[in-house]
Every structure is written in C-alpha cells, then in structure tokens.
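Coming up is one lone chain in structure tokens, specifically the form predicted alone.
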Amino acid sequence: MDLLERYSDVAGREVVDHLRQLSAELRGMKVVHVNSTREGGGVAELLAKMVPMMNALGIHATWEVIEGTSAFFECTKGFHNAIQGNTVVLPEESYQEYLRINSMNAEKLEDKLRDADFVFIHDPQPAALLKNIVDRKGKWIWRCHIDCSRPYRPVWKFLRRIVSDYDASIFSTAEFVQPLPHPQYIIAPSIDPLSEKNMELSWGEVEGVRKRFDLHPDMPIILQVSRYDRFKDPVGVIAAYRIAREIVPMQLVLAGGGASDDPEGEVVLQEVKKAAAGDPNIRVLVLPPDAHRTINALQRAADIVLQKSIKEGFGLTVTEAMWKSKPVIGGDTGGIRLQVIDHYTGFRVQSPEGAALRIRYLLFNHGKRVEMGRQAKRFVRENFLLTRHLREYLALMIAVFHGFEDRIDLTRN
C-alpha cells in the first residue's frame, strides 16, 4: 500500500488529499533536512518520518547529519542549557570549536546545501552551517526545537547573530519566540501514529515486556520515559513517587537511553541510580534507541505516565502517552501545556508534592483515568499527528517560497 493510503484510516481521506494538493506545486524541489544525531532524541524521530512522507509527495527530501569532536558536543550541550535559562559561561574557545566543525560539516555537504530549493537546519548545532555556504540557490529555514522561552542573554547574543541570517524560524509555541529579523512560525510537533513506537500491540506482547522487566502484575505502574537529563528531572520523579506510595502501594519504571550529541547523560543516569538504589519497585532502564516497541509496550502497561520536565521543547513522550490513552502528569512548561490540559488529558504539576498528590488522585478514581484516556487519545488525533505536522511544513514552504504574498493561488497548476 502507496505510504501516504496508510494514514487515510487513522487521519481521515481529507486529510490525506489535502497533502496531496498543498505538494502538487513543491513536487520535484529539492529539500534538505540537517541536524546533530541519527537516532536517540525527539528529533531524530521526526526526521525518520518527515523525510519518507515529503518524498512520498513527489518532493526529494533528504536527511543529513553532521559530525562534531567532544568538544563540540560539549559547547552545544552548553547551548542548550543556556537556551533553556541557565547561566552557562563558556571559553572563547569553545565557540571557536563549534565555528569550526561547521565549516568543516559545510565544507562536506556544500554541493547539497547550495543547490537545494529548501534547506531545514534543527537546533543549534548545525545553525552555523548557513555562514560558510555562498550563493545559496534556496530558502533556508531554522527549526529550534527548544524552550528558548527565557534564554541565558550572553549565549543567545551569539546564536542570534547566526540565526538571523535565515529566511524564517520555526518554533514549537508562541512562548519561545524571540525578536528575529525574519518571518517566524509556531509548529508544534507530532508523533507517527504508525510506527512501532505508537502502532497498536497485542496484549501478548505488553504482558511479555512486563515480565522481562520483573514488574508486578497487581501493583499500578507509574512510567517516566525520557533521556536521562536534569531538564527532565528523573530524580524528582523519584521524589514524587516516595511521597505517593506512602498511602497506596505502586512501581515506578525509569526508561531512557541517550543521544550522540548529549554529553551529560551518562553523569545524569549515575545520580538516578544513586537516588533509587534499594528500592526494589524502582527500574532504572537504560534502553538502545531502537526500543521503539519495548516503549510502546511499557507505555500500554502503565496505568500512568509522567513528564515531569523542568524544562521542555515539546515532549514526544507526552504525546506518545496521550496517545495510548493514558493519563499524564507534566511539568508545568514549554510545549507539555500544549498538551496536557488540566483535568482534561492530564495534570500539570511544578512540584514533586503536587506530582504525588496526582497520582494518588488517579490511582484512586479509576473512572477519571479511564476518562482522561479517552480525551487524551482523541486530543492527539485532532493536533499531533504527523500528518497535520507535514501539512503545516507544507504551507511554511509555499509562502516562503512565493515571498510571503498576500494571497497565493494553490489550484492554478
């Protein structure tokens, strides 16, 4: 079955023809798609997918990845934090470093970049990718997937002066928008209704996934799936869950792994394991980035999940959660209020105490988690699905491409 026929059943036909219709005038350009890591991240993701539906369309899209030392990673990591408001103080040297692997990376991909019709560069990393590329045929747009809602000022001075030369920035809500001399659009993003980590499982197999954890089958499974970042704050989660089991006896899982580009992660799980050691109703689970369905399968066996970010982009796993009609209980910030609608589709929480007053309030009510579920699960097909996510790149490409006119004809071809 043709890719796109896949997604009538879940999004709708209209939805489909619509795809086909806003592509009919971007069929044939090239597109090109940039960022940091291959696998482990949200984006990573979305790009696995994206890239498929665009060639699907009849646009050829392709999707590269640029290579950087430990230093590099080091610097940006750094930039990332300091995006999200830390104070991050970094040596001259390291943004020397990151100049360089960017000149370095342009000098590898230049005949791609330059003859493209639509270059999408994401996150920070290859941001400076733009600078050593010279008569560039096509429009470039920066994708930050971030909360640069508050950014650390001396950082984003640096940054601002490279992201300004784009044609247009994305972002995943209003809130992070910054002052930038160019059209700027709000993109939320999407899960993949189809892939392994969201496609529906037989019980078999989320049964099968429960014991090759050790779980308890009689005791309620409260999930965090994340990497293991302190944006995302695991070892509050661990804190919330020590204050809710004192009244109601439950499981707390911790499933993460890493990215390529995260330098940190391993220093984050170590402090993880050390706040959970001696429990034995805590799993710390470090999985590979191809656990897609072992994910799917311990999201479908929880009876509910968190997102108990600190700091948040948008937060897939909320989405992928939602999506298996569960409950979620989130951080109050960034793209997670997209999401989570408070006593609709989950609970939004700044605390460990208010995290564990809302689990014992759902493990209580079983009706309003079933309830919340079902809201949940319907809330991401109406707004985060791949197939809404496209569309909105889609009609980004054709007014950036048309200059931005006030009105523009799609049927005219």
The other form holds:
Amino acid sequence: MDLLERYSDVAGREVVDHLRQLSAELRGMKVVHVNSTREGGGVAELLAKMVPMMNALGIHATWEVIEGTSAFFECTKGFHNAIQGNTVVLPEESYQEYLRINSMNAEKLEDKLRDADFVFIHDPQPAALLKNIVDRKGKWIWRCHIDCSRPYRPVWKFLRRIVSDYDASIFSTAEFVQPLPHPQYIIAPSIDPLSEKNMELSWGEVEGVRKRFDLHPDMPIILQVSRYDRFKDPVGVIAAYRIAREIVPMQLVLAGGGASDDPEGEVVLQEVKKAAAGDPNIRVLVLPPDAHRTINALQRAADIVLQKSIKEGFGLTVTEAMWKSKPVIGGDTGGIRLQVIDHYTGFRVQSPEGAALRIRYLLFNHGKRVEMGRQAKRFVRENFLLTRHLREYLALMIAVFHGFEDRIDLTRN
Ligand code: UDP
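I have the form predicted alone already, so could you send the form predicted together with ligand UDP?
Time for the whole complex; same chain goes first.
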C-alpha cells in the first residue's frame, strides 16, 4: 500500500485527501532539512518520518546532517543550555569554532542549499549555514525545537543576529516566541503512529522485554525514557520514586541513550547511576539509538510514564506514552504543558514530592489510570499525529512562498 494510504486508517481519509490538496502547489519543489544528528533525540526522530511523507506527496525532500568537531558540539550544547535559560559563558574561540564549522559544512552542501526552494534548519547547530550561502534561491526557515522562553541573553544575542536573516521561524509553543524581524509560526511536533516506536505490539513482545530486563512480573513499573540530560531531571525522578516507594512497592526504569550531538550524556549518566546505587528495583538502561521497538515495549509495559523535565521544547516521549494510553506525570514546563492536561491526560508537577504524590495516587486508582490513559490517546489522535504536523508544514510553505499576497487560491490545483 502507498505510504499515504496507510495513514487513512489511523487519521482518516479526509485528512490524507487534504494533504494531497495542499501539496499540489508544492509538488516538484526541492526541500532540504538540515540538523546535526542522524539518530538520537527528538529532531532525528521527527525528520526520519517527515521527509518520506513529503516525498510521498511529490515534494523532493532530503535530509542533510552537518558534521562537527567535539569543540563544536561542546559549544552547541552550551547554546542549547543557554537558550533553555542556564547561564553559560562561552569563550570567544567557541563562537569562532561554531562559525568555522558552519562555513565548512556550507561549502559541502552549497549546491543543494543554493538550489532548494525551501531550506528548514533545525535548531541552533546549523543556523549559521545561511550566511554562507550568498546567492540562495529559496526560502529559509529556522525551526527551533527547544524551550526559548527565557534564553540567557548574551548567547541569545549572538544567535538572534544569525537567525534574524531567515524568512520565517517556527517554535513549538507561543511561550517560546522571541522578537524577530520575520513571521513566526507555532507548530507542535508529532509522532508517527505507524513507526516501530509507536505501532501496536503483541503481548508476547511486551512480556519479552519485561523479562529481558529482569523486571518483576507483579510490581508496577514507573518509566522515564530520555537522553541523560539534566533538563530531563533523571535524578529528580529517582528522588520521586524513593519517596513514593515508602508507601507502595514499585520498580523504576530509566531508559536512555546518547545522541551524537550531545557530549554531556556520559557525565549525567554517571550522576544517575550514583543516585540509583543500592536499589535493586531501579534499572538504568543505556539503549542503542535504534532500539525503537524496545522503547515501544517498555512504554507499553509501564503503568505510569514520567517526563519530569525542568525545561522541555516538546517532549516526544510524552506523546509516545500517551499514544500507548498511559497517564503521564510531566514537569510543568514548555511543550509538556501542551500535552499533559492536568487531571485529564496526566498530572503536571514541579518537584519530586509532587511527582511522588501523583505516582501514589495513580497506583492506588486503577480506574483513574485507565480513564486518563484513554483520554491521553484520544488527545494525541486529535492533536499530535504526523498528518497534522505535515499539514501545518505545507500550509506554512504555501504562506511563505506567497509572501504578502492577500489571498491564496488553492482551488487552482
Ligand atoms: N529516545 C530513544 N532512545 C533513548 C532515548 C530517547 O529512541 O534512549 C527517543 C524517544 O523515544 C523520543 C526521542 O528520542 O522519540 C526524544 O525526543 P524528546 O522530544 O522527548 O526529547 P529530546 O531528546 O529531543 O530532547
């Protein structure tokens, strides 16, 4: 079956027809997406699904990944932390390395970038490619996936100069929007319901994963899936578990892995292992980047999923868990607020104590867990599937392409 047809069953026929209608005007156009890692983290997860879907609609979409040195990725991780609000003082050489690597990559990608009708640059890492492509033909859009609501000013000042030259930018929530001299669009990310990460699995496969990680068959499972990153607060999750476990027995699984553009993972993993030491009911898993089915099975095996982030651009892990009908206890921040509707699809919390309280409540109330899980799945179906995401990208491309025209007639196609 053709890729798009497969989505009719999940999202509805009219949704797929609508995508075809919207894309008619964009058919044959060249679109290039650029980010800084092929695997690990939400952006890679999104692009792996978005790019084939664009192609299925007749758009020539490709995905390029920039290469960098460890000094470059140290610098861009610093940018990431600073944009999400940490005070990060970077030496001048760091900024120079950032610009040098961008100009090196621009040289390599020059032909593709110059000729493209649309270039989507994801996050700060490749943002300075633009200033190196002098005679660009198409529209360039900066897609910021991180929480930009209260950036550390000195770093943001540097980045703002770079992203100001773009034709438009995209943020995940209105909270993140910054004063910039071009149109800004709000588009929330999405999950692919047909991917290995989210497809239905047999009971046997879920049980198999439970056994593989030696999880107790009768003890509830609390799960957080995340890169080992301080903004995801894995140590806070362990603290919440320890408080909740005093009242009700449970096991905690922290599942994570690295992303090649995140140099801090190893240090945070050591902090997590230290915090978990001595408790046989905590599993700290380091999974390979393609362990999508394993993560899927863990999410299905879990009774409650946590995403106790302190800052979060969106949190695909939240959407993934909700799609599996799990109530989510999420940090009260950023993109989690779009998904975890307090007391409806889960609970939003601000501390380990708050998380512990909600864990206990849900473990004692099976009916509530089922009800919230059902609501969570419906909420994702209505708001966070790939088809909705793609529709908004297409609409944005049409809008940017037409510039300031008062009226865009889509019926011509
Ligand atoms: N993920 C994964 N393996 C891991 C940890 C995370 O495949 O060990 C996936 C996770 O399932 C989700 C994405 O990576 O699809 C993380 O996206 P999210 O938006 O939650 O966070 P980010 O890492 O982009 O900050």
